[in-house]
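Next comes just one chain, in structure tokens: the form predicted on its own.
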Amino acid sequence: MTAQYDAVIIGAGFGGMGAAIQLQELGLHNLLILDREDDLGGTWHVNHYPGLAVDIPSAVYSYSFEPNPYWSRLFAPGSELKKYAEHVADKYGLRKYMRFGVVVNGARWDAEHDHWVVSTADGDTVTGTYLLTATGFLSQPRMPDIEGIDTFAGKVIHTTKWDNDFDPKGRRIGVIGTGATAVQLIPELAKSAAELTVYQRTAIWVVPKMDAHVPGFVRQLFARVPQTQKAARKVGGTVLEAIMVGGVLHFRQFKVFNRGAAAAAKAHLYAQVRDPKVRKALTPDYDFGCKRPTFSNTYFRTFNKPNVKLESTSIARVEPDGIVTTDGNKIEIDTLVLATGFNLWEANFPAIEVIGREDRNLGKFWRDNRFQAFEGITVPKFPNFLSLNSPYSYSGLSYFDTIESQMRHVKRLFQEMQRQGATTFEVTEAANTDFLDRMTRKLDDSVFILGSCETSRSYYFNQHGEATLLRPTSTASAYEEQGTFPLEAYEIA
């Protein structure tokens, strides 16, 4: 029995589209891309809350081989990222592979026929020689486990399911969460809400956002002389690399970068918030980089508004008409906004059940042992499987660095299979172990090990207490390794 498709890709966001572009380049055109949403774009289709924007410079947040010279701002609004995704799908002919509204339950390796059997919630199955999961790290919304939350009688909105008809004007709103999403959303709600109470469990590091409108002549220059935009991308990438890779992952060697970023964030907070008690509550008590920092010029200033209150006392329970904190104080609200982030390492990671050789369950294997994947993309006992969102896969601060480095890995691996006339691959246990050991050693230099991260409640850390999301190498090194890894790392047949 031959597979119906050369490859089945789960996810029609930028990761899935990048994988499809690479497979097309390799001569595989019988592809199927499945997505549970009703259109492409991944997080940039799902999220459309007020204030949504990319939280790193737009020039960096795009495919290097498909630059967009027309970003309206240095930090583009979410709607432009959605349009960019549509442009990429159209230019590279990807829409014909996409099937929307399909919830994938799981996939199982069929050893008899050497292909993957993918099952969907509607009872259908499809088969593919190769399986690629591109479901994104931030794809499973976290619902807060708070007593009484189901009894709230007012309006409840999770930021991933934003109600575009909702008008905050005159509302008494409670926002739970102060992560990157909340930093963008809260200033927008504060503009018209009668009362806005922000429930903060963990303060977030916020640095100034060097944002501005991109003039028309600059956009024309980028379009006519692409090298100018490449230079802007290089500058932005270098700055991010110094802060995130240098100051966070190489904390031992470049502690000065970390301390400098923290000082800039504290100065930013001091300059924008008048009340010293509020400033203190908004100051993180963990080292910069333990939790993903973000950029904003408006978040801190919002807490100067008379209609905005910061509540840092823990929530005891939610009642039908309000929220009660552990000190007994109750604030009445009519709208509850959940900016509570995502599950990364729990039972729904990976986002679908994946069963490899010898009935190995990928999620159970990771949770029972250690989170691991060779070069952040393949796992022993999972033949012909590429996990584009795996432990140690995230390079630098732009997701596109991760995507493109993984595309290089796919290209090298598949070209070797084509050279040998082979159709199956599986990474060896030895190669996987060597890579895991090397990544673990490199993390010994990071802020996660040497810094103070105990109170950060960071999604970087899994339930084993290991910060296995980020690849502890430079972006340049990741690109190099993904294109030069030893082919002996794979058993190819």
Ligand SMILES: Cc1cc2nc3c(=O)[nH]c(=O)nc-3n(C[C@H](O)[C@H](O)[C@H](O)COP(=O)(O)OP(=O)(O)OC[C@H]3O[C@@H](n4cnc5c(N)ncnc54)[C@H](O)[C@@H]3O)c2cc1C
Second form
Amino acid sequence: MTAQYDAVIIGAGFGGMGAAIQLQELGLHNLLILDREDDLGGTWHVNHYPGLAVDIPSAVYSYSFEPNPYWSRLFAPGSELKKYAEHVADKYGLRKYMRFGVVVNGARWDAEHDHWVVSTADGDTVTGTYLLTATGFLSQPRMPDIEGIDTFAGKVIHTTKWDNDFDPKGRRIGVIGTGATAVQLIPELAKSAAELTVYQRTAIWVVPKMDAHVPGFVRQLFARVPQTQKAARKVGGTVLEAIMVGGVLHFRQFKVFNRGAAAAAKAHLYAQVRDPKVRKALTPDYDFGCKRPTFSNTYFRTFNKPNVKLESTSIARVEPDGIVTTDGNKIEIDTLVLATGFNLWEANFPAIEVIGREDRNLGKFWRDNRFQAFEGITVPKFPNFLSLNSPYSYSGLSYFDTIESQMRHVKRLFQEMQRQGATTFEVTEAANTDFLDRMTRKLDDSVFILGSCETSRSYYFNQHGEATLLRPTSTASAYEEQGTFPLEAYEIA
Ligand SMILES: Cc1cc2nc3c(=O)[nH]c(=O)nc-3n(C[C@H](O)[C@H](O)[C@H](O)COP(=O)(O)OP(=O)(O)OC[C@H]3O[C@@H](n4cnc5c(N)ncnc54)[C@H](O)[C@@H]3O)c2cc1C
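Requested next: the structure of the form predicted in complex with the ligand (the form predicted on its own having been shown above).
The complete assembly is shown below, putting the previous chain first.
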């Protein structure tokens, strides 16, 4: 019995689309892309809260092979990313593979027929020779577990389910969370809310955002002479690399970058916030880089506004008309905004249940052992499976570095299979163990091990306290290695 599809890809975000473009280039055209949403774009379709924008310069946060000269700002607003995703899908003919509104529950390797059987929530199954999960790291919204939250009588909005008709004007709003999303959203809500109370559990490092409108003549230049935008990409990428690889991953050798970034963030806070008590509360008590750094020119200064209050005492409970903190203080609100982020490492990682050879359950395997994947993409006992959101897969700061490195891995692996006339692959235990050992050793130089991260509550760390999200190498070496890894790492048949 042959599979219905060459490959089934779960997720129609930039990761899934990059994978599909690569497979097409390799000659695989019988593809199926499943997504539970009603349109493509992943993160940039789901999120549309006020203030949404990239925090990586747009010349960098895009496919290198599909530059967009028309970004309106150096850091484009979210709506432009959604349009860019649509443009890519059209240009590379990806829409014909996509099926929306399909929640995938799981996938099982069928050893008899050498293919994957993918099951959906509505009881259907589809089969594919290859399975690729591109379900995103930041795609499973976290709901806070706070006493009484279900009794709240006012409006409740999670940032991933923003109500575009909601008007903050005159509202008494409580925002729970001060992560990257909140940093973008809070200044927007503060413009017209009657009262805005921000409930902060963990202060966040915020550095200035070198953002600006891109004038028309620069856009024309980027369109006519693409090398100029390539040069901008190079410069932006180098700065990000200095922050991430120098200041965070090579903390031992380049602590000075880390201390420099922290000093810049503190100076930014000092320049923007008048009240010393508020400044103190907004100052993180963990090292820069333990958590993904955030960029904003408006977040800190929002706390000078008379209608904005920072509350850093823990929440005791939510009542129908307000929030009570552990000191007994109650603030009445009519709107509760949950900027509480995403679950990464818990029961819904991976996002679907994946059962490989010998009934190995991927999520259970990761949780019972250590989180691991060869080159952040394949796992022993999971033949013909590419897990794009894997431990140690996230390379650098711009997610497009990860996507393009992984596309390179797929290319090398599939070209070798084609050369051998083979159709199945599986990474060896030895290659996987070597890679895990190497990543573990490399992490010894990082801020995650050498710095003070205990209070950061960062999604870089899993439930075992290990920093397993980021690949602790430079993006350049990750890219190089994904195109040169030893082919003996795989059993190909
Ligand atoms: C608000 C926000 C801002 C961000 N800003 C940046 C930034 O500036 N720079 C940066 O580098 N990164 C940023 N990120 C990270 C961002 O997620 C990645 O850059 C990138 O968009 C991820 O692409 P992806 O395709 O891997 O995942 P996603 O875009 O998350 O797409 C995953 C898709 O899988 C689908 N899916 C998941 N589970 C299932 C299932 N069981 N069945 C069917 N479909 C499923 C989802 O519906 C979704 O469409 C941001 C994330 C968020 C949430």
